[in-house]
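Let's start with one chain on its own, the form predicted alone, as C-alpha cells.
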Amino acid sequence: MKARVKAIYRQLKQPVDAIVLSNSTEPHIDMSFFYATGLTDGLFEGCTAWLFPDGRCEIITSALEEEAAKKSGLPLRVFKNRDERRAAMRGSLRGLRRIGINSSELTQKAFTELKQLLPKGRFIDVSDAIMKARLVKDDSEVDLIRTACSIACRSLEQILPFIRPGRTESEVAAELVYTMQRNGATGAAFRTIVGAGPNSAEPHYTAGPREIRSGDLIVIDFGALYKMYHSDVTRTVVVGKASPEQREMYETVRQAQDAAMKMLRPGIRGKSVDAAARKLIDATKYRGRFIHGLGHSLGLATHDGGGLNSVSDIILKPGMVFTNEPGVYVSGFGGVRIEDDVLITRAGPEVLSTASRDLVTVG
C-alpha cells in the first residue's frame, strides 16, 4: 500500500506532516481509508488511517475490527473504549503541525474532535489529491472491478428468462440481486434500477410495483459489489417485438456509445468524450433528450470522484476506469440507456462489462 500513499502525496499542492482518514458511523465511512490500507472487508466505524510522506500507513482500530485490520499487515493501535481511542488519536497527532484531511468525507463532528485534540494544528484539505490518486487504479483494483463486472453481466444473462409480462419491476430487481450474490458478489453495488414502460424515461428511477407489459422498454441499471469494488452496467431490453421507434431510439444510443468509446484514450479530456456522444444524439430527432453526463469514474465508490461530462477537464490516463452510458429519454414513452465499464489503456479502451449490447427481446 506504500505506492498508494505515495501517489496521494505526489498530488499534494502543499506539504503536510501526515494525512488522517477518519471514519464516523455508517454511512459516513471514508472509502479512501480502504484505498490507503488495502482492506477489502470490515466496517471500521470510528477508526482512522494515518498516512505519512515516506509511504507508511498506520491504523487506529477498535477491538471490534482488529481481526479484519490485521489482514492489512500494517501497524495497529487497538482501542477498547472511547478514552483509549482519544489517547491513541492524541498520540498519533503528537509532534504534527500540518495535517491533511479529506474534507469531502470528514464529518463536522470528527473535524471538531481533531481540532480539540490538536488546537494549534493546521488542518489542510487534501481531498483533491486523494481523488486524483484514486482515479488511476492499480492492477489489484482493476482485477476486483473486472470480477465485479463479470459477476454482474453473467447474472443479468441468467435472469433474462425471468423477465416476462406480469412480473413486477421489484421482482426482477430482487431476482437480479439474489443471482449476483449467488454468483459471488458481496452485495449489490447500489439500488438496482428496473424501469419498465414510461418508468424507463426516468434515469434515476429504482424499481416499484408496476407490472411488466408486452411492448415495454425496460432499463435495467445494476452493479455487483465485490470486495468493496463496484461495477455499474445498464442494459435496455424490450418485452416482445420491438417497434420501429424503439429500435431507432436504441440504435441512436448505441451509435452514441460507440462514438464515445473511440475517444476513451489517454490524453483525451473528459468533456471531449462526452461531446462525441452528445453531438451524435443531438444530430437526430432526439436532440436534447440526453439529459445527464456521459459517465463517471468507478472503483471503491460507484461514483468514484471524476466524471465525463460537458465541463470535465479530466485528462484520461491508463488505469482509469469510467462508465460510458449515453441515454435517450422521452417522457410518457420510455427511455434507452446502454452503460459499460471501460478501462483506459495505452492501447485504447478495454470494455470490462461483457453483457451483449444488442437489443435483447424478453418475455
The other form holds:
Protein chains: 2
Amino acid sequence: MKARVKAIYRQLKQPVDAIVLSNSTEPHIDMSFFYATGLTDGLFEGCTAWLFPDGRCEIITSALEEEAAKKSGLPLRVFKNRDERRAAMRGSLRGLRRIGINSSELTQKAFTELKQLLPKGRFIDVSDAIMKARLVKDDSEVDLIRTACSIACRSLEQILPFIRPGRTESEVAAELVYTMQRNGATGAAFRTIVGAGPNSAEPHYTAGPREIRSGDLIVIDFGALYKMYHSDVTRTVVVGKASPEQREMYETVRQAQDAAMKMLRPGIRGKSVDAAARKLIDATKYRGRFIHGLGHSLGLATHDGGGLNSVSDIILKPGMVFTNEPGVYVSGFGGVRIEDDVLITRAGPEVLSTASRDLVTVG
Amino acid sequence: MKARVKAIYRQLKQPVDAIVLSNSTEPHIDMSFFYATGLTDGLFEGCTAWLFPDGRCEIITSALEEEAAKKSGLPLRVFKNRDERRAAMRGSLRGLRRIGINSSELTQKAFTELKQLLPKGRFIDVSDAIMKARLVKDDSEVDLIRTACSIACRSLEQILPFIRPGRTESEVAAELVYTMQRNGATGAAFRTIVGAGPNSAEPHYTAGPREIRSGDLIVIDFGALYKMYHSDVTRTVVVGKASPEQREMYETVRQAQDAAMKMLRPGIRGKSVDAAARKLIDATKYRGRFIHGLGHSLGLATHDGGGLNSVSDIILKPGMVFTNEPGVYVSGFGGVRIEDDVLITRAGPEVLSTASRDLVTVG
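After the form predicted alone, can we look at the form predicted together with a further copy of the same chain?
Time for the whole complex; same chain goes first.
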C-alpha cells in the first residue's frame, strides 16, 4: 500500500524518519494499521506497522497472526513472546531520530513504551496527517464501502416484512444483523439501533425488549462491516398509517437531508453542509430539535475522522465519504433520522446507500 | 458503584486527588468507564468519569447520551458541544494536583488534552490499580458473565444440527451470532471464529467462504456480549467419524485443560496454571504445538487485563474469571482448542460455560 503510505507523508507538516502505528489490546487497535498495510482481516493485538518516507511498510507481528499478516505481501518480523516483541521493536527504532506517532489511536501506555525503547527519540504527533490521508478514499476503499452499503440496504429491504407489532426491537436488530451476515457482511459495523415509539427520540439508544406497536415511529440505524470497512445507514419507518405529525416530521428531515445533499461537492466547507440542513429544520416548528452534527467521515471506523458539524472546517474533496444524517427528536413522542452514505465526486454527490428514502410503512 | 471506585483506590501505590477515565472516539473507549459508573449500555464517546477517594463518581456526558447516563444515578454534567465539554473538563480538574489516569485505555491525544487543561497537574498512571480492581469481579459482574456464558453455550447446542457438509464457515458464524442474539445477547463479544479443516490450525482465523467437508475438524471460538460483559468459549467439533489422529489430538487438549482446571484455585500463580497444561502437551507428540497462552481474564473486555501464560505472575483470587483454553495446531492438518470460562472461588474452580466438553460429532 505504497500509495497510502505516501499519501500520509504528503500531509506531514514536518519530516519524520518513520511513522509507527502500534496496536494495544482490543478495543485499542489503531485502525490506520489496516489502512497502511492493506490488511482486511485479523486482530493484530500488540503488533506494529512501520511506514517510511519512500512508501515502504513493514510489520512486526505476533506468530498468532503470521498467516494473516502474510496476506499483505509486506516484510514481516515475527515475535513469539514479549521479549522477542521488544527486541523487534528496538531493532526497528534503531537509528531513528524523529518518529511519527498516531496519538489519536495510540494508548498512553504504548507511547510510554516507545519512549522507553528509544529515550533519545523525538516523537511527533502525525495524527492529523493520517486522518487527512484516510479521509480521501482510494478506489479499492470506495469499492469496499460500496459493498458494505449495498449489503446493508439490501438486508433492510429484505427484513421489512419482519417488522410488525409484537416483535421486539432486539428481535428486529438480530434479524437485520443476521441478514447482513447472510448477505456477505463480516459482521455489523456497530451496535444496531432499533428505537421504537418514544425510544426513537434517543439518538444513541440501541435496542431493547420493547415490543413494536401500531403507530410507532421506528428509527433503524445500522451498518454492515465488509472486510473492515463500514457502512452506516438510518431509515425511519412507521407502523401502520403515519399521523399528520409524523409525516410532517419526516418531510422536514427529508428536505433537510436534500438541502445538505446538494452541498456535498468538492470545495465546500463542512460547516456549510451542516448549516444547510440545520437552517431548514430551524425554520420549522422543530427548531433546536436537530441535536447532533449532520454527519461524519466513514471508512475503517464508523466515526472515521472528520465530522460535518457546525464547527467543521473540512473542505470537501473527491474521494471523501460522509454520512448525511439529519434528525429531529421530540422527547416522549418520537424521532426521525434519515442517513445516507455519500461519496464526493467531481460530478457531485454519489449516494452509496441505495435503500428508498420515502417514508416506508410496515406492519 | 462506590465499592468499585474504592476497590481501585485500595490498589493505588501512591495517593491521587482524583482519577479521570476519558473516552475518545470508538473503538478507543475506556471500558473502565463502565466499570466505575456501572453503566451497561451506551457509547459515551468523548465522555469522562471522575472517581474520588471517598468512592464518589461523577460523569461528564454528551447531551446525546444524557438519557443513558441518567441510568447510573450519578451526578452528571452535560455538554452540547466541544467548548462546553472543555469547560466542564476544566471545572472538574480545578484544584486537583495529582490526577490518576488509565494509560492502557487512554489515547495519547486525550492525555495531551488533559495536560493542556491543567498544565501544572501531575498525572499518575494508575492503570495497574484499575486492572487489579477489575480482575476481581463483584457479584453483579459475575451474574452478567454467567448469563453471557449461558447464552453462548445454549446457542451453540441449538445450532449443532445446522453444521453440516456444504455449509460455509461464515454461515455457521452468522447462525451462531443470530441465535445468541435471539437468546438475549446484546451481540457477539468478538468476531466469531469458525475455522474448518486446515483453517482450524490458525488460532486467530475468523470465518470465510470455505465449505464444511466430511472429516473436518472445526474450531468454533465465540462469545456472547451481555450488557457489556463478555463470554468466550471454544468448542472443536468433527464432521462425521473422527480419525484416530483427530481423537488423539482432542484427548491431549482435553487432558491439558483438565490439568489446568485443577490449578484454578486461590493462591496459585498464573504461570503455574499455564505450565500444567503445557507440560502435559509437551510430553506428547504435540510438543511445541500449543503456541499461545493458556488463557486470559474475562469481563468488560474479552482480553480483560491479566493473562495466564508462561510469564504470568498473577496470583489467583476468589472472584477472578479466566478462560482456560489450551490448543494444539498442526499446519495443513487442523487444530483443536477447548475453551471454558472459569470463576475462581474459595472452593475451587467453577466452570461458567456449561456446554459439553466431549468431542461432538456433527453432520
